[in-house]
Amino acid sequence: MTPELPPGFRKLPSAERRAFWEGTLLADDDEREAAAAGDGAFTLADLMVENAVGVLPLPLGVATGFLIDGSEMAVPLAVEEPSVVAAASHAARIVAAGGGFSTEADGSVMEGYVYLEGVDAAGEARLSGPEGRAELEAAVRKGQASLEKRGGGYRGLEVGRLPATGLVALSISIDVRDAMGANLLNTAAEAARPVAERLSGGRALMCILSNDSPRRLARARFALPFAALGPFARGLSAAEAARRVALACDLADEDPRRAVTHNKGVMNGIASLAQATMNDTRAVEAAAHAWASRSGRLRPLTAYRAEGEVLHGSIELPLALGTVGGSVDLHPAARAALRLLGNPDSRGLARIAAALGLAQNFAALLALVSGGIQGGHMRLHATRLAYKAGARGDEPRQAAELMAADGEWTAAAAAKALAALRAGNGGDR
C-alpha cells in the first residue's frame, strides 16, 4: 500500500516531515544508515527545497589523472552510474601521455527575455528606437551596481517579432560573470517589463531567461600520438583504433539514433561535475542538446580525425556553469568540490567541464570499438547485486569476483557467491 502523507503535510514543522520520512518510509537499519539525514544536512535541505523530508546521498567520486592546459588535476563527480569515474580517469591518463587537453571558454554573456503580446508596428518601433533602448537600459542597470563593479552587467538588447505567435521578443544581454545567471537574468527581464509594456502598448506574457547560452561556449581538444594510444588499443594497432574511433563519431553524425547515446556519454561526465558543484544540471543538459541540434538534426558534440600519426579529438558546447551564487556557494560539498579544482572562476570551470566531457566520450568510443564496454560494466553491476543480496564491507567486491569467474550476473548468482564466500570465511556473520 502507498503510505499516506500526514494531514496538512505542507504546513507541518520540518521536524515532523523528517520524522515521517525516517520513521515510516525507511524500513530497516540499512536504509536508515544510508538515507537518514544528519541535523546539519537536513537543515540545509530544508533551506534548499520545499517540503523537505531528508536527503538523497549521491555517490561522490574523484576522477584522476587529468592534465588540462598544463595543470594536473583531479575532478569531483557526483553520479550514480557505475564506470563514469573510472572511464574519465582512464581517458585522462591516455590523453595526458600525449600532452593533455587544451581548452578555452567564451565570456559569460547570457540573455533574458520579455515576451510581449498585442504590440503593433509603432509599438515595436518605439521599443527598438534609441529613446526606448535608453529607457530600457536604465531600467535594467538600476539594480546592477554590484555586478558592474565586478566587470559584468548590461551588454545590449534586441527586439524582434516571432512569426507564428506574433509575439514581440525583447532580448536583454547581461554579462553574469561567475554566476550561472538565472536570478540575474530573470531580475533584469522583470525590471524591464513595465518600461517595455509602456513603450510598446502591449502586455508581457512572461519574463524569463534562456538556457540556450550560445555565447558561453567552451572548447577542449587533444592531439594524441599513436605511440601514446597504442598500449590502450586492446589488440588493435594504434592506427586502427584511431580510425575506428573517428568512424564511430562519423556514425553519430550520420545516425541521430547513435548521436543521442554518443552525446549522453559526453554529458555523463559534465552533468556529474555540475552536480558535484551544485550547478543546474537540467540547464546544462538542455543547452548542450539544443546546441547539438542547431543544424536542424541531432549531431555529435565531439569530433575526431586521424591525421598522420596522431588522433585529434575536440568538443564544443555551451556551458553556463557558476562558481558563485545559487546553491554553488551555499552547499559545503560544492564548496569543497571547487577547492579540489583550485577554486576556478566560471570560465575555468567550463574549460574543465569541456575537457571532462571529451574524456568521457573518448573513453566510451575507444572501449566500444576495441572490445566493448560490458565486461567492466558487469563487474560493477555484480557488486550491486551482491549488496542487494546482503553483502557488506569487502564482501560485495569479493562476491563479484566469484560471479565474474562463473560468468553469471544474476541475483541468484550473487546469493550463491555470497554464501560460498561466507562458507569459505567460516560461515555467515
The other form holds:
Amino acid sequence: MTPELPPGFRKLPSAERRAFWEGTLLADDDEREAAAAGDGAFTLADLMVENAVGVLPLPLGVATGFLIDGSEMAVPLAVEEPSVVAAASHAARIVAAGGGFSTEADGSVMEGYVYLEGVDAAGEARLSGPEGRAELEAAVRKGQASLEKRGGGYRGLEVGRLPATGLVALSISIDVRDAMGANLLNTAAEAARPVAERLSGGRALMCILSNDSPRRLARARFALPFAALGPFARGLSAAEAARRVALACDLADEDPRRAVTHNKGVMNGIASLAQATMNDTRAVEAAAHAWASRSGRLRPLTAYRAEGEVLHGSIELPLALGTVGGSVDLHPAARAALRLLGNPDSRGLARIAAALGLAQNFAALLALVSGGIQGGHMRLHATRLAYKAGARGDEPRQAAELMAADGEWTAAAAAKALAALRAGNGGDR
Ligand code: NAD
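May I ask for the structure of the form predicted together with nicotinamide-adenine-dinucleotide now, the form predicted on its own having been displayed?
Now the full complex is given, and it begins with the chain already shown.
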C-alpha cells in the first residue's frame, strides 16, 4: 500500500514533513542511520527545494592520480555507480605516467531567447535595426552592473525567424564569467521582453536560456607513449591495445547504438563531478548530448588515434559549469569539493571535467577491449549484495571475498557467505 502523505502536506511545518520521512518511510533505525539527514543538512535542503523531507546521502569519492596541465589533482565525484571512481583513478594514473592531460576551455558566453509571435517583417526589422538593438542592450544591461564589474555581461544579440512556427527568435548573448548562467540569462531575456514586444509589435511566447552551450567548449587530450600503456594492457601488446581502443572509438562513430553508451561512460565522471560541486547535472548532460548529435547523428565525444609509438586521445564538449551561483557556492559540500580542486574558476573546472571525461572513457575502452569490465564490477557488486543480505561494518567486504572465491554473484550466494562468516568458518567452508 502506498503510504498517504499527512493532510495539508505542502503547508506542514518542515519538521513534520521530515518526521513523516524519517518516522514513516525510513522503516527502522538501520535505515534511519544510513539515510536520515542531520539538522544542518535538513535546514539547507529545506531552503533548496520545495516540500523537503530529507536528503539523499549520495556517496562522495575522490578520484586520484590526475596530472592536468602539469598539476597533480584529486577529483571529487558524487555517484551511486560502482567502479566510476576506480576507473577514473586507474586511467588518470596511466595517463600521468605518459605526461598527463593538456586542457583548454573557451569563454563563458551563454545565450538566452525571447521567442515572439505575431511579428511582421517591419517589426522584425525594428528589432534588429540599430535603434532597436541599442534599446534592447540598455534593457539587458540594467541588471548587470555586478557581472560587468567582473568582466562579463552583454555580448550582443541576433534576430531570426523560425520557418516552421513563424516565431521570431531574439537571442541575447551574455558572458556569465564563473556562473553556470541559467538565471542570469533568463533574467536578461525577461528584461528584454517588454522592449522586444513594443518594438516588434508581437507577443512573447517565452523567455528562456538555451542549454545548448557551443561557446563554452572545453577540450582535453593526452599523448600516451606505448611504453607507458604497456603495463596496463592486460595481456595485449601496447600497440594492439592502442589499436583496439582506437577501433572501439571508430565503432562508436559508426554505430549510434554504441555511441550512446560510449558517451554515457564519458559522462559518468563529468556528471559525478557536476553533482559533487552541486552544478546542474541535467544541463551539463543535455548540452553534451546535443553537442554529440550536432551533425544530425549521434557521434562519440572522444577521439583516439595510434600514431608511431603513441596513443593520442582527445575530447571536446560544452561544459557550462559554475563555480559561483546556483547551489554551488551555497552548499558547504560543494564548496569543500571546489577546495579540493584548488578553487578553480569556471573555465578551470571545465578543463578538469574535460580531462576527467576523457579519463573515464579511456578506462572503459581499455577495459572493454582487453578482457571486459565485469570482473571488476562484480567484486564491487558483491559488497552491495552482502549489504542487502544484512551485512554491516566489515562484513560486506569480507562476504564479498568469500563470494569471489566461489565466483558466484547472487543474493543467495551473499546470504550464504554472510551466514558462513557469522558462523566463524568463512575461511574453511
Ligand atoms: P545565479 O542566479 O546564482 O547567478 C550568479 C550570481 O553570482 C549572480 O548574482 C552574479 O552576480 C554572482 N557572481 C558572483 N561572482 C561571480 C563571478 N565571478 N562570475 C559570475 N557571477 C558571479 O546562478 P546562475 O548561474 O545564473 O543560474 C544557475 C542556476 O539556475 C542553477 O541552480 C540551475 O539549476 C538553475 N536553472 C537552470 C535552468 C536550465 O538549465 N535550463 C533553468 C532555470 C534555472
